[in-house]
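As structure tokens, one chain now follows by itself in the form predicted on its own.
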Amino acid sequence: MEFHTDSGVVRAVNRVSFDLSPGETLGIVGESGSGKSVTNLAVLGLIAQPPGKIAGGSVQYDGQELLELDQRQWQQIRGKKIAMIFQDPMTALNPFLTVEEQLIEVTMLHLGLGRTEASQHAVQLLQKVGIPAAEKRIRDYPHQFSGGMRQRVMIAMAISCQPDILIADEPTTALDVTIQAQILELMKSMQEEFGTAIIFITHDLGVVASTCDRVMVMYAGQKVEQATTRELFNQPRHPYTIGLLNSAPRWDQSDEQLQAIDGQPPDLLNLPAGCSFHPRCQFVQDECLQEIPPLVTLNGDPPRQHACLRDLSTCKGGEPG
């Protein structure tokens, strides 16, 4: 995924490939800039273009090719068999519409209600994801909700037609933990009940260890790691791996015992040579300043993948085996 800008172009996507099966959930994450929206947003077919240019690749969903559709096409995939739950349901949900007029549009639109049964298909959606007095909100306006009733609300536009797979965004950011807790007991009973698969992206660890099967570790726009979520956590094979599950705070440590990563992500327009995280890794070699490192894939079921030129399978806690 390209962006072609008056500074030059910017590979913010590149290299990154993943499958994802009925009822999984897969977690990506990264730091921000990394790619991991722009990757969704781009198998979504969100991405404006221009500026944004797809320069190759594929996205397959039940054997079609999506970078083939036109918009018609879309619209039958988008909300229906692939929906997407927003960072921020503020600017996502269109503050002119009430609740009710956003609801009843997309189950109008892909299955073919009325406008009374959309309503009440809209009511039985709020109450199946926690909201009050549904039938009253339901006329309400999105600044009337709270930040955590508003995260419910793009999860029943999400659900409402039962997708296959459902793309989360940072679903609970910004929530406090309570709020946060119900978000993703209501997406797992959401999933349990529809077989959903689930893409969860986020840059909150301990989510990840309590909701995904797999994780996909993203740098630079590239994909570095990839493994089952125990896995990851008992044994990291990539630098920035271990560096993100290192700088993660844990109940039995004081903030003077976090490890942050050293430096910053690089800019996209002018990547170092060689590996992309060797000006921030404390494994560095010669080679790795010069050598851009293939992405090994390891037997197992699922395989795991890294990318990274050195063995790291015996590192534990940051420090080398």
Contents of the next structure:
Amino acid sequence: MEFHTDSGVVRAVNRVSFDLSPGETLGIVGESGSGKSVTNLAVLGLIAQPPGKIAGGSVQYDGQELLELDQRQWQQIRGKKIAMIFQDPMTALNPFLTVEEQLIEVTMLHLGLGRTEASQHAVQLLQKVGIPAAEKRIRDYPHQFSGGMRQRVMIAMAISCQPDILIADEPTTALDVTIQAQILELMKSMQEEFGTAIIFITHDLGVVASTCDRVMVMYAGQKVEQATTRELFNQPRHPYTIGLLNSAPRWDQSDEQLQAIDGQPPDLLNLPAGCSFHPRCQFVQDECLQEIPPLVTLNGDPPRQHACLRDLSTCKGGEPG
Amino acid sequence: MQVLMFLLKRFGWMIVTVWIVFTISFFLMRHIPGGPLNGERVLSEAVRARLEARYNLDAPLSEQYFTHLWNTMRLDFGPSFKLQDYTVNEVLAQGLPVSAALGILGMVFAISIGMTSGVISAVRRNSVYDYSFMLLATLGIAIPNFVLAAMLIVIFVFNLQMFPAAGWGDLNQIILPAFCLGAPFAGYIARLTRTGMLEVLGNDYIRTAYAKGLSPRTVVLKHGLRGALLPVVSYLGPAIAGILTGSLVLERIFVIPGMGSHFIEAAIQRDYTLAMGALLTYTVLLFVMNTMVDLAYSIIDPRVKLE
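Coords for the form predicted together with the partner chain, given the form predicted on its own:
After this comes the whole thing, all chains and molecules, with the earlier chain placed first.
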């Protein structure tokens, strides 16, 4: 996944692969600019080309290669099979149209419902996502809803055709903490009801711990680690993951100083040679400066992966073992 | 209810505005050297006195002002000084519909051509369509309408013989002047629509619309166009004012019996009553149009509250 900019070609996402089973929740974690969102926009074919360009790769859904689809075929996938929830519900809803109009257009298009049917369906959806007085509120405009309520509307819109995959791009980042918990709860219950697989993009490890089955960690557009949530939290194998875990607050270590990861996020136009994390890595060795670490797959069920030249399996957060 | 309050309030303001315009123009006009009775022919004292008495010009200025104001409030603009045997009301009743028809058709041209090319330019950004539309738009804005009129007359009247050169009454005769009238506004609206559309298409909710599986056409026309309309709608107020004044020249060129010629002549010949009548009509017209623009704005954008 490349972007052709005035200052050069940015490889926003490189050699990232992941799979998703029905009903599963996969977390994608990384700092801003690590390629989390771009990866998933590419999955939905929503990267504007140009400047974007998918230089190679494959996205398969149900045995179908999505990257070869034409515009019409894409429209059959988007919103119907794969739906998306965006980060900022303030801007992701159209301010000029009523919530009803924005809800019913999806089901009228994909499920072939008539206007009245779609409207009833939309009211049910709003009730399901916990919007009080849904029959009345449905005629309101987005600006008449609070942030949390808007995100509920977004969720209602995303699940309206019961998609197989729901991509949630930082769905709780723009909301305050109590609302965050409610929205996560809501997404979980929707997942249980419809058996939807969820890709959860976030930088909040707390959210990952409470929602995801598996986690993929991304850095500078590359996958650096992938494991089940339990494995990742108990035994991280990439120094970036270790850094992330150390920089997140924990309920059982409230008085401890949080450790930030030193240095700046990398410039994608000018990635360091060797391992792209080496300038910020506390375990850096000479070979890290020359060799690009391959993605090592360890046996297990499911197998876990990491891209580090060193074996950090015995260390825990602090010193290398 | 809210709309009614808004309209009432606006109506109140309109009355105040009209009164201010009336007062300023009344005294301004009386202060310009010369008067309606100055002409090539020098009038004898007796004739002059009788004429002044007939038109109430011999009264003190303050009395004239209040009489005129009272009559104006009753929508009686009085007799025209220069177009004898006609009252100003009659002149307006004859000229206004003509100018209005010309203006409305000009506006229809401007909006339909401008918005269509603006949307196409935005959606096919940097394409041949975009460049040619924007070139035409710039030309439309840059070329004065009397030059455009002359060129179109040469092409469509003399070479192609599709339209008559001048006159009024037939649909054939209104197309060329209305097009000339609308052309610069079409250019402006095209640019505004393009910019507005490009801005709107960069919004998050457009990405949401695509993520729903909507076709590009639906995304642009249903989700994009409303937002892109806003700058165009706010431009319509000044555009209508421009159309009103712009038609003066074109009415001359195409020999159209509209308000434009009366307005100019009245001012030049110190036809106090007619000038005043035309001016106040324009004021009301502009006020009404601006109110309608505000109303349209609030309909398009539900976040806008009428005040």
